[in-house]
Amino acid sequence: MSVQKVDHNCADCPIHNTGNLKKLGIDMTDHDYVVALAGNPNTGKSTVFNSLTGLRQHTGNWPGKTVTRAEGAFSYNDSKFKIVDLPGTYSLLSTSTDEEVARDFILFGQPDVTVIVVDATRLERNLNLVLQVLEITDRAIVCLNLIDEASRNNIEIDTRTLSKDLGVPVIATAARTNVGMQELISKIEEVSSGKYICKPHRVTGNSRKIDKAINDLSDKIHKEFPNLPNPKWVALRLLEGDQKIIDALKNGDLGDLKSNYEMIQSVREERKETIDVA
């Protein structure tokens, strides 16, 4: 399988694989940036969706998947943005096929921007998805959608504190009146070129044994695969024993990375003693 390297040097480059992509049924020919949209349920991301994209999408299904798949595309300051819909989903926890294919968009797929639209009326219930999302990757967007809807409610959002607080852009929408869609655009090309550098919150808390664990693995894993964006979060999920993720740490899925059989039989015995220690 062919992956395009990806050199966190380079500002303007984008860190999408390309072979991952088109490992997961994504054609990038003619465009230069691909955008995943996610969210919860009932948020108003189809309607982002089709606000952003117009009449240039077609739907289909995920590889090996009965989950419809929408695709679109729209141009803003000379490149060109491929939208990727993905499930509607509360979480990444992988424990549904929507849940699953999301996470491994956003995981193997390394989109150059993670737009997670989420419900202005419902901001508590939807920051659990924003909070796992910003684990996995640190270039996203919060799309504070239905502010109308939050205005009629008496529901006023800080949205500066709460994008210094995440640590991401958080733009106020009314995806149905095009309120705030072209601030959104304009976002996305700032992050996806990399003008605008994002720092996402990481949840910390763990016991001391586990953030320990977590932080030795994660300092191995960067050794070994210094250009994965997530070094951290694939600890925890190799600790976990989440299979996926150790077999993507083998075969390179996750990146321009080398396939190390020796590593992956280390983190495995670590998580054993880890274990057994706790």
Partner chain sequence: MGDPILALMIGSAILVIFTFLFFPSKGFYFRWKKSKNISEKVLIEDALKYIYDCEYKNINCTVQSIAGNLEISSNNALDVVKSLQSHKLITSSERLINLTEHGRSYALKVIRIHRLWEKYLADETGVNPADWHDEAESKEHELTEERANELAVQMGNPIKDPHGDPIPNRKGEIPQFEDLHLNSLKANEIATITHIEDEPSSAYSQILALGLNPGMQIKVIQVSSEKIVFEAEGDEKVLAPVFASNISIRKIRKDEKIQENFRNLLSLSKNEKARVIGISRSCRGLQRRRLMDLGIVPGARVSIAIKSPSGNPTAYNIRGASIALRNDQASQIFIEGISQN
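Keep in mind the model is a prediction, meaning the values are calculated, not measured. Positions refer to the first chain, counted from 1. If you superpose the two forms and keep the largest set of C-alpha atoms that fall within 1.5 Å, you have the rigid core. What changes on going to the form predicted together with the partner chain:
Remark: with the core as the superposition reference, the CA shift of residue 47 between these two forms stays below 2 Å.
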Second form
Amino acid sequence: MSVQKVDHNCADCPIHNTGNLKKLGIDMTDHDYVVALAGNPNTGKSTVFNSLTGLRQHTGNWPGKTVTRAEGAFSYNDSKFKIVDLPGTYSLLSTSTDEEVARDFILFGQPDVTVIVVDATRLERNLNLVLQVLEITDRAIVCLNLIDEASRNNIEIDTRTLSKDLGVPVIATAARTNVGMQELISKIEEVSSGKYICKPHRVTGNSRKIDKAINDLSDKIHKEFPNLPNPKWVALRLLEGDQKIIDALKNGDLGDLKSNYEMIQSVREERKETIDVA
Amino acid sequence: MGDPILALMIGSAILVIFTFLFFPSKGFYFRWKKSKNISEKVLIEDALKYIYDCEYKNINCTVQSIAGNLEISSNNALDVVKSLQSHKLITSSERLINLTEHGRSYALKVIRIHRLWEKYLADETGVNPADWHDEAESKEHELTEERANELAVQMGNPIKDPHGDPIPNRKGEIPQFEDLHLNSLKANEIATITHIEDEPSSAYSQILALGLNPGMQIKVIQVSSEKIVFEAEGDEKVLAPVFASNISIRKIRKDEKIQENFRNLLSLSKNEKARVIGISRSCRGLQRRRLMDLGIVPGARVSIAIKSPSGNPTAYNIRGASIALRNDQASQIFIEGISQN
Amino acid sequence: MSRKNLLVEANALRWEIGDNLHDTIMESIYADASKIASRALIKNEEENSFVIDRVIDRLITSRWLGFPLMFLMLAIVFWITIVGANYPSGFLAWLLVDLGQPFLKETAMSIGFPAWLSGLIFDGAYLAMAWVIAVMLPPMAIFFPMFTLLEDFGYLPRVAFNLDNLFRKAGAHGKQALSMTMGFGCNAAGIISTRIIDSPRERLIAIITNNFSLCNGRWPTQILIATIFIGAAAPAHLAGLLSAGAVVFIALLGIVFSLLVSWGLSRSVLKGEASTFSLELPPYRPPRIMQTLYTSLIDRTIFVLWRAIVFAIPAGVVIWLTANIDIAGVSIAEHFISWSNPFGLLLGLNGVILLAYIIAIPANEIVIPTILMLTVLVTGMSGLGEGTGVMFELDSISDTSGILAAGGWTMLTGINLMLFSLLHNPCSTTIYTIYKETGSIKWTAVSTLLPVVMGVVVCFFVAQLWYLFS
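Could you give the coordinates for the form predicted together with the partner chain, as opposed to the form predicted alone above?
Complete assembly follows, chain above in first position.
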């Protein structure tokens, strides 16, 4: 690929990186990273997808519109990103096919980063999905979309507080007019390459009895699969009778999920070393 | 062209005959098909289920009682028993009938399909609760094991049917546990309904009419030999002790919340603000999950956004979004007013 | 601890926890969500936000204006579709049929195609395809983008919101209003759009009743027949209004049937209460016109058109063959027509119409051309059309009217053809789509046969009552 090398000092200033972005449409050969795109219906998720890939997927106002997942690609800073548009869902805990597709992809597809598109005008409702995704994966970015619409309607959001509370990067965007997309792309690269380490917020405070059950079970899962990044989520899904998790536990696929985790770990170690050196 | 009056008469006659023959599920054709369906397989499976039930309840099971339960003649019942024996599904000695290991797992397989289907009807379709049992009665003989397993997976491997009965797992294991009956409660005791027996249907329809569902909290107000008076979701209910024995309960644990306010969302007036405190237990399955996904969980603030021309549905402001709900759904959501300042 | 024990343990815990797991989890997630959101929101002036949205909402869901505005909007969309499609349709017909077909045929002749082969390919397959493109493409290319614009703007969810009450009473889902409206464009697209309904029972009802929405392929038939038979019976200055009224009446009749059948289904085969309707009303957003034009053209128009073409080509072949294969000196088509004519008359139709509806199953667009071709064939008129077994259309309505009169058509035939066009089996594209969406032969058969049976019954009674009183 003939993408220019950038001056390393400027890797973090997004505005200068426009030249490094190449929209690859549906050319998805040999990608380096997989990006999953999750979000509620009506959040402009498809617009974000289109803006990233240069494709024109239909944006609809209905849940269930993206029936199968759409895929596209873009390249940035010499890395190729495959991007998977998951069905728009309100939750990942119910039984509909849409949610199953999204849930299973985030868990078993092991994307290098999951971008959660959030409607800035309906933040509280959208955070439900964000918190659920953060239970599954520790590499996520919140794309606070429709920020223009929010400010038009006198809603203002402090992205730094939000990012601190959620433990993942929060990027304000208006995908329709390409506002914030560059920043989003550079954050995608940072998180997926391990330059940025997320410390996702995990929900606590269920009833005592349920907490105890989940903790007991997740401790045991942790013993059996010590490398699993999210034993609590797996415990919860077992208690909800999720057959995919039951099967994965039986045939040991859950154990394989570690490879990815180990990769992050090694990146973390590396970073630690570099920091130590510095 | 013929005589139009004659043609009209013949046409109407044909229409009437066709309606009579093919009217969905009530027509002659469907009845005939149904009666034909009472094959040996159905009889065997029903008999197994009945014998299993006897074992479960520790009742002696005889050819006579099988005949009574399946509504067939004793001669036919004897044939069924013989056939069960030849398939090594039961052992029979001294008029006492017992299931073999094989027979028990067969019975549990049928029960599993039955309860899964009831769960499916309750959670994912709008089928009337009074019809669940009958539909499952015929479906349990039709559905293959694989299809039943798919159904179970799709619903998240449920452990209880909508009446609160345990669903046997794939291997035919079923947990044994004992619950108290409603009649064992004293006044002022609070409990949660765990199970409602759906047979006989006359008793079940009585209970159904009161709008009771497993998972509901009840508070006993008064107990006498003629009646039990109790409160469920804010309404006072009265039940004869005979029927009350069909309702199983467990006493409430210390750390459980006790809900006392039962005003529903339908009663919200324009410009009023309120907080959600719960969703009725009669709202279940997919419907319940959808409401919660949209943010309708205890603690959510609600107010009316817009009413449709007919007033049903109404859109509510919930967590920054406006969500349209039908009135019967709104009546299942409990709220409390918040003082405005 | 082994993996198996883990599962056993999980199962035991499930029993211990009871039914409240999901409720509790959701409650704690939302508790955190609400805490985090309130910390992050610097400014959230509820009173000043979405002021315009609320004004629009109040208007289009108002008790008095809600429905009239909705019908007005729908009427405008249809009017633009019908009027706007006329010219490109005419152009395409001229290009593909008037110009293209003779040219292709001559070219084929000159390179030595046998007559039967060039007839089969160019008079049959090609012509059917050309007609489908000419009649179907322009209205769809206009209707679907407009529909998508309304959808993207946020109007359509409000339509579902307004209409839900009617559909609830019929035991159906409020979103069926949308698949129904979509069906006015194309039933196949309408059926795909039922995916937005998540309850299986109500989705099936929406699929089965979608055919009662008069699709784009049937509008031209309605308009032509109404102009010839209804318009002609009225005084000249009222003719246009009356024939337009008749078409609208048929479309409304379709909505009534759709609701009635939904009601009937939900009380019989698909028994059940109307379940949930939890619909988020999204904020209004200015739609992006170019994007919408592009995507709706790709996603809907081309998709549906492609399927229609695939089905139309074999139909064209069959049509040509029935008119050109002779048994005992008479073509198959004529055999069938003379055999089925008495039955057709019983229904106030005729053999030609019945045959046309059978061989034109693939696309409603070719019904009228097929009828004209067959009528000429059986009446033995000369000097009209393009030859045996060649579908054609005439530029002048009076010529068409002349042919139909010669074929023995009356006012009743016209009325019943309009009714039958509304109430007959869906086209094969739609049938195939139903099968794909339901995955069930049984429900595909029900959706296919139910409207035909209803059509036969309705036409029979209308015809016999007509005979009785005339």
